[in-house]
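In structure tokens, one chain follows: the form predicted on its own.
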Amino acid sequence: MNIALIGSGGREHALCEKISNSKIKNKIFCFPGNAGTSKIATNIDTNILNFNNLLRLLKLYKIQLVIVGPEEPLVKGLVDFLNKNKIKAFGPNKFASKLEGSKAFMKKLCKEKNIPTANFQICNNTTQVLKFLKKNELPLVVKADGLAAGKGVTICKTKKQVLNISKEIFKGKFKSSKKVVLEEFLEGEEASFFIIADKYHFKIFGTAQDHKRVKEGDLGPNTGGMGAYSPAPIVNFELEKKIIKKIVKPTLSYLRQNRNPYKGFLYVGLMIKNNEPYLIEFNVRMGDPECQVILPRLKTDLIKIIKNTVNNNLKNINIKWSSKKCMTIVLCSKGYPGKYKKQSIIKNLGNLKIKKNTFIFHAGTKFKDKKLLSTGGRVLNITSYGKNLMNVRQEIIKVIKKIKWKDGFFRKDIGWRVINKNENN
């Protein structure tokens, strides 16, 4: 069977890594890949968002399943334009990838399913802006409606603050849409819920904590992840049903009744305060970092799962899991989320020995004249499971340090919360 792993990111060479390692006999092939997932399938280097290009390439290598891994062309369609030419699409279509792609077109469906949320206002302009100033305590969180690479959410103490970054959305910094959500403020501890669903039932497929703030004790601006570890304890068996009752099963019955049922990885982003569950966003596909340390946790055949899913058979599948923690750390480049350099030599990683719990994941790589550099922000992502984070955290940060990369930074406190808490019971 060829499979086609559309996405060049971590969570396309974690998902890579999981289907080299399916029972089911794969030929897979990575549009484009990157320089990890280069030595366990074959890159083809294209543009994702031509369509038409890709079919003719998908038909060129006989892909019989594509995994969609990315949110950019699943939000333009790419599945709906997939399933027309008659090529099995694991994910959503474009209707139910609106749930990522609009901001507005999420909280309009909490407000018509009663989903909980924090307060909001969907503002086309600066009046808008100044009457929900008028009615709400500082701070506010703005949020550009469309998709904005994780770049998209400001939380703002002063009004000035609210109205300057309303304003840049306004003239189009971000050319996914140039409408404002507005929201309160909610203060709690954040969660990643994920559920797999295909026409008609949904399983559970993990939770995990992500660091999005890009400097330690969780400071500075907002970055795609830092890092994340799995599973996470706040989401208890109890939190587990109110999470189902009160956010997914109203989100799934909704696209339902709209004649567009959810297929694919669905991620919740949460807010948990006082045990009650508070939608903040959600991913139309698996989280990246938090994919990273949910895979290596999963027991059962991951093909398995996405042909089932694909052919609306999930209920019919029994999904295991190691009760082991996992954790990731990001190695990013100088400078990110803002200005940093690219084409970097990383050099130490053909040599390196790590452990068989251990994996490196690459984000932003790629090989040149048979040296690895980095192309993006976030550049690998270092991996590991074992019975305790504490010791889990301690051997990624002896791989990174071996890995000697000059031009690199990264977080040393992910898992704070939960270590610290462990440490003081």
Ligand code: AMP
The other form holds:
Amino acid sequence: MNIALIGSGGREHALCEKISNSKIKNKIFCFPGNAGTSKIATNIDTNILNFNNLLRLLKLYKIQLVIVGPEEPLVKGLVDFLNKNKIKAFGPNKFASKLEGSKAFMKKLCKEKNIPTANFQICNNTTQVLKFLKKNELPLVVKADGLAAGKGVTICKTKKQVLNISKEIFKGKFKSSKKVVLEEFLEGEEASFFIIADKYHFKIFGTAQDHKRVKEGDLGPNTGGMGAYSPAPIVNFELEKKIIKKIVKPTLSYLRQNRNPYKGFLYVGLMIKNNEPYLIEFNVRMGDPECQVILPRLKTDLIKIIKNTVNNNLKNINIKWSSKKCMTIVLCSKGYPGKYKKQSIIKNLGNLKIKKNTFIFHAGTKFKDKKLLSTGGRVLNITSYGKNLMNVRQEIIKVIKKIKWKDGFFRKDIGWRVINKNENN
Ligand code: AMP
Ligand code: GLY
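Next up, the form predicted in complex with the ligand, please; the one we just looked at was the form predicted on its own.
Below: every chain and molecule of the assembly, starting with the one above.
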């Protein structure tokens, strides 16, 4: 089977690696992929948002199944477009993708279905912002309604900041929407919970904890994610039941009632307080870097799972997981999430000897004249698994120290919550 994988990050390299190990014989084409995927698949350099050109290429390479990694093509309706053109695709359709594509849509759904989430107000003008400010205590969270490439959320400590940021969004700072969602600030511990769903059923697809802040000790600005581990021990059995009953089932039933059942991976971003889950956000895809720590623990054939999902037969597959703990540390370009250098040479990756349980997933890399270059803020994801996260982290850091790249940095404290709490973790 010829498979197309859409995207170019660490998540897609991890998906590509897993697909390449499938027992179902396949040939993978990455659109556009990165230097890591080029070793196990054929990279096709193209703009994934130009759907007509993408369709031409998919036909040229006789693709039978398309797996979509990132949110933007999903929110813009790639799955609907491919299905209309008789190509099977894994991922939610345009309507269901509004769970991530519009925070206002997601919040209205929460209200209708009584899903626990932060109190909020959808605002179209300054008067509405001022009204919300009068009734609520600081800090407050200002969110752009539409997709904002991870830059749409600001936690504000002053009223002035809330007003200024809202005004910028009203003026069109983000092209996707001019609406603002104001929210109360939730305290607690964050966790990422995943499911996979077809038209009729869903199954849990792992848990993880990401580290969003750039600096050790969870300080500094937000990033796309500096490292993660799976599973997330905070998601105990009791909490899992609550997440499913209070958040997952009402959401899936809402979409079914609206004749747009959810299909694909769904990322449930949570704040946990006193063993109660509150929904922060939905993402209509796997997380990045969460995917890189969940997939190495997956024992069931990924292509079998995806094929069953696309054919609405998820019920008949048993998804098995390893009990090992997995961690990834993101090696970033110095300066990220601000300005950073691109096209900087990473010298010796090809010659590094790493253990069988360790992977280097590429995120922002490419080959040019046989040299490996960085192309983004998040560049490599050094990933490993084992019985004890402290040892796993030591192993990862050992590998990072061998990488000859002068323009990189990383957080040494990934997993601090679980490693410091419990020596035997
Ligand atoms: P989002 O894009 O909605 O996931 O927001 C990005 C990050 O901002 C989240 O991962 C949280 O760390 C933080 N955040 C968003 N909303 C809230 C909230 N209501 N209370 C506290 N933190 C939040
Ligand atoms: N790790 C955060 C995200 O994938 O959005």
